[in-house]
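Starting off, we have a lone chain in the form predicted on its own, written out as C-alpha cells.
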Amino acid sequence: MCGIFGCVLKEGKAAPLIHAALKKLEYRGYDSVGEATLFNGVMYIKKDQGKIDEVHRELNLDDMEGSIGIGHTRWATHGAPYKVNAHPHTDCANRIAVVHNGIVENFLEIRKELEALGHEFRSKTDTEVIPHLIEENMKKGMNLIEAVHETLKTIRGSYAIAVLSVFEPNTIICARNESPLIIGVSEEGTYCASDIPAFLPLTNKAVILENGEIAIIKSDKYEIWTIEDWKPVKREPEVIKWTAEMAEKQGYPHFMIKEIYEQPRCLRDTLRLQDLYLDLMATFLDRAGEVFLVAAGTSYHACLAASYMFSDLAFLATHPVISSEFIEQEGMAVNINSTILAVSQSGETTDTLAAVDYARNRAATILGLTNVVGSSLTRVSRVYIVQQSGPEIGVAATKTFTSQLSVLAQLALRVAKIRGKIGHRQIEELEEKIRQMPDIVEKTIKKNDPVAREVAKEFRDKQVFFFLGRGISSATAQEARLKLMEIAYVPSIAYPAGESKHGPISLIEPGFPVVFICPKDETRKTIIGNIMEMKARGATIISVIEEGDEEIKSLSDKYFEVAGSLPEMLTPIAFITPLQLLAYYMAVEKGLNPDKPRNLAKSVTVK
C-alpha cells in the first residue's frame, strides 16, 4: 500500500503542496518518496529512499518549480527502498511520469516484451514497465490519453495511478481498479489522492472514482470515463464532513477497525504474488530434510496452522517453533539438511532473527515471509516472499495475520502439487477457495460487525474467556485469545479442545463465557461433545460457525455465522476475523484505544 497525489493548480507552485500532501499520506508508506512537476515543458524529479522528512532535509522537496505536479510516499511490494525503486518512474526519454498504487500481475511478461524492442529499465519495480507501456503506445501514433487508455487494457493486477507529462502539460490522467482513488475539486485547482486526507486541507468536495474508471483532471474541471468500453460517466462532488483525523482513518474510529476491513483487499493481493518466488519456495520446502517454522506472536500462530496446512495437504511434516525458544529447543538439531521458514511481520523481530542467524551458522536453509521489502529478514533469506498486506499503523496484527495464512496456504497446495499428493480436482478445488477467500471474508466481516458490538456490550465486564478449538482451529483460538488480551486487557485461556478436561475445565462456573471455533470439519463432532460438556456446568457458549449450521447454533448462547463453506484448511483466515470484530469492540466498551495497547509495541526489537 503507497500513497499518491496529483495536483493542477491554476497559479502558484505545486511542489510544496504535495509535500504536504504526502506527509497526510506517510501512514499509507514511508519507506520511500518522490515527487515530479512540469514547469515551461521540462520534467523535474526528486525522490529518494527514508521518510518525508529525511528526504526533505536532503533534496528540499518544496524547490521544485511548476503549477503541476504528482507525489508518491512507497510502501515497497517490487524492488527493495532504493532510491531507483522510488516513484515517479519515468520512460526512456524521461517525458513520462507515473506514480502508482498497487501490484502489476503480468509486470515480468511486460517487461521481457519492452526489453526486446530496446527500452532501458532502471528500477527493479512492477511500476516501471506502465511509463515504458505508454512511450510504446505513442510511438504507434496515439496521443497520450489514447496511450494511457490502452496500456491500462494490457495490465492486469491492481492500480492506482497519475501520468504527467510534457505531451499534456497542463494535465493529469488517473486511474483505479481496486486500489482507492478520489478526486478533489476547488477553486484553486483539481487534486487526485489515494486518499481523502491528502486534500483536506485544501478542499472538502470529492469525487470517488469506481473500479474501472480514468480520469482527465485539469485546473478548472474533470472528466471520468470507463476504460473497458470508453463511455462518459457523470459523477457530481460530494461534500466531505469529516475531521482531518477522521479522514486519516477514512472515517473509521480507530486504525484498528479500518484494518479489519481491509482484510478482503489484502488476500486479492496475495493472490496476486509472482509464481516464480512461490514456486521457488515450495521447491525448497519440498527438498527438506526438516522444516522449523519460526516466529512470534501472531506470526507463530499463522506457523501452527501452516503446521496442519504443509501436513494434510502436501504430507510434509513442519514443526512450528516460538523464534524465543528456538536455539534452546531446537538448536542442537539443526544443521545443513535443515530448513528455517521464517515469519514476521516487520521482518525485524529479534527473537526471530536471532534464530535465523544461528541457523545459517549451523548452515540452514532460510526463507522469509515478511511484510517489508529490505527489512533484515530478506537480506538473510535464501528466498522470500511479500505479503502485500501494506503497513498495518494497529499494534494488534489483523490483516497481516490472515494475509500470512493466504500466502503460506498457497505454498503448502504447490508442494502437494509437486509431490502428488492430493489429486488434481482437489487442487482445483482448493485453488477455487483460495480465490474465492476475499469474498467470504467481505462478507463475514460485514455480517459480524453488529453481533461483535452486540456480544462486547453483553460481557465486556467479564474477567477472564476461553477459546477452543480442534484441528487447525486451536490455531485460530490462540490467536482469538492473543487479540482480546493485548486489546481489551482480559486475561484469555486458549487450548486445543480435547485438552480443556485435563485441568482447564476445573475454572468452570455459571456463567464463564467460552468461545468455541466450530468448522464444519472432520473435528465437528467431537467439538460438539465439548461444548455439551461446557454447558453441563454453566458456561456461557459463544460459537464461530459456518452459516446455516442449526445444530451448534442451537447449543449456543451467542453466535457468529462465517459466510460461506470452506475447506478445512483455509477456515483460520475467515474464522478469525469476528474474533478480532469482537476484541476491538470490547476494547471501545472499555473505553480503551485498540490501537496502542498498553506495554506493546508493533515491531518488537528486544529481547
Given for the second form:
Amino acid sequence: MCGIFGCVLKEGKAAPLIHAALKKLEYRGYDSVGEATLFNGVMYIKKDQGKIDEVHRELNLDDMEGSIGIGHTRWATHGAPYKVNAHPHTDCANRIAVVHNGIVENFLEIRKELEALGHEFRSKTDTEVIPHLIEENMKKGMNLIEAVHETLKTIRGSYAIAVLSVFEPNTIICARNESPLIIGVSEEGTYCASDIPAFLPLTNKAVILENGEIAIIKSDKYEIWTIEDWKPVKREPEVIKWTAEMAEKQGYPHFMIKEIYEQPRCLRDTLRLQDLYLDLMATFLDRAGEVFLVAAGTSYHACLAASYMFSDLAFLATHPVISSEFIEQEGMAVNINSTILAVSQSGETTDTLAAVDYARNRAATILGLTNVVGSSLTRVSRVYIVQQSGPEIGVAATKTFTSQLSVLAQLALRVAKIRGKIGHRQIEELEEKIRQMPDIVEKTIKKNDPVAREVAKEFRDKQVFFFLGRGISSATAQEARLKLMEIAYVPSIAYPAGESKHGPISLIEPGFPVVFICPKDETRKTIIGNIMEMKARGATIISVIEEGDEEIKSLSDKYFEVAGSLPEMLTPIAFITPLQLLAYYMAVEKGLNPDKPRNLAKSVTVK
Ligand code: F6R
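Shown: the form predicted on its own; wanted: the form predicted in complex with ligand F6R:
Complete assembly follows, chain above in first position.
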C-alpha cells in the first residue's frame, strides 16, 4: 500500500499542496517520499528514503516551481526503501514521471523486453516499467494519452497511477485497477489521490474512479474513459460529508475495523507474489533437515496453523515455536541442517530477531515472512517474502494474520508440488480455492458484521470466554482468544477441543460462553461430541460454521456462518474473521479504544 497524489492548479505552486496531501496519506506508507512538478517545460523531481518530515527537512519539498505535479509516499513492495526505489519513476529521458500504488505482476517479463530494446532501469521496483513502456509506445508514434492507454493494456496486476509528462504540460493522466483512486474537484484546480483525506482541506467534491478506468485531469475539468474499450464515462462529483478524521479511516470509526474490512484486498495482493521467491523458499524448506517456524503473538498463531498445512499437504514436519522460548526450547538442536522460517509482520520483534540471530550463529538457514521490506528480518534472511498487507495501524493484528496464512498456504502447496505428495487434481482444487478466498472472506465479513454486533451486545458483561477447535482450527481458536483478550480485556482460554476434558472443562457452569470453530472437515464429528459435552454442563454455545451446517446450527445458541465451503487447510483464513469482528464489537460495547489497547505496542522491540 502506498499513497499517491496529483494536482493541476489554475495558478500557484503545486508542491506545498502535494507535500500537505502526502502527510495525510502517510498512514498508507512512510518509508520514502517523492514529488515531481513541471515548470516551463522542465520536469523537477525530489525524492528520498525516509519519513516525509525527514525528507522535507533535507530537500524542502515545498520549494519546487510549477502549478502541476504528482507525489508519492511509499510502502515498499518491490525493492528496498532506498532513494533509487522512491517514486516518482521516470523514463530514460526524464520526460515522463509516474507514481504508482499497487503491484505490476508481469514486470519482470516487461523489464527484460524493454532492456533488450535499450531502456536503462535505475531501480528495483515493478513501477519503473510503466514510464519506460509509455516512452516505448511514444516511440512507435502514439501521443501521450494513447501511450498510457496502451501501457495499461500491457501491465497485469493492481494499480492506481498518476502520470506527469512534459509532452502534456497541463494534464495529469491517472488510472485505476484494484487500488483506490479518487478525483477531487475545486474552483482552484483538480486533484487525484489514493484517498479522500489527501484533498479534503481543498475540496469536498469527489469523483470515485472505478476499476478499469482512466482519467485525464486538467485544472478546470476531468474526463473519464474505460481502459478496455475507450468508452466515455459520465460521473458527477459527490459531496463528501466526512470530517478529516473520519476520512483518514475511510469513514470507519477505528483502524481495526477498517483493517478487518481490508482483508479481501490484502488477500488478493498475496496472490500476486513473485513465483521466484515462493519457489526458492519452498526449495529451502523441502531440503531442510528440520524446520522451525518461529514467531510471537498472532504471527505465532499463523505458524501454528502453518504446521498443519506443511504436514497435511507436503508431509513436512515443522516445529512451531514461540520466539521468546526458542533458544531454551530448541537451541541445542539447531545446527547447519536447520531451517528457521521466521514470521513477523513488523520484521522488528526483538524476540524473533534474537531467535534468528542465535540460529544464524549456529549456521542455520534463515527464511523470513514479513510485511515490511527493509525491516531487520529482511536483512538477515537468506530469502524473504513480503506479505503485501500494507501498513497496519490498529495495534491488534488482523489483516496481517490472514495475509500470513495465505502466503503460508501457498508455500505449503509449493513444497507439496516439489515433493510430489499430493495429486494434480487436489493441487488444482486448492489453488482455485486460494484464488476464491478474497471473495469468501469479503462475503463472510459482510454477513457476520451485524451478528457480531448483536452477540457483543448480549455477551458484553461475560467475564470469560472459552475457544475450542480441532486440527488446524485449534490455531484459529488461539488467535480468536488473543483478539478478544487484548482488545476487549476479557481473560479467555483456548484449547484444542480434545484437550478440554483434561482439565479446563471443570470451569464450565450454566451460561459459560464456549466458542466452537467448526469447519466441515474431518474433525467435525468429534467436535459435535465436544459441543454435546459442553451443552450437557449448561454452556452457552457460540459456533463458527460453514454456511448451511444445520446440524451444528441447531446445537448452537448463536452462530456465525462462513460464506463458502473450504478445504480444511484454508479454513483459518475465513473462520477467524467473524471472531475478529466479535473482539472489535466487544471492545466498542465496553467503551474501549480497539486501536490502542492499554500496555501494548504495535512493534515489540524489548525482550
Ligand atoms: C496481536 C499482535 C501481537 C503481534 C506480535 C508479533 O494482535 O499484534 O501479538 O502479533 O507482537 O508481532 P510481529 O508479527 O510484528 O513480529
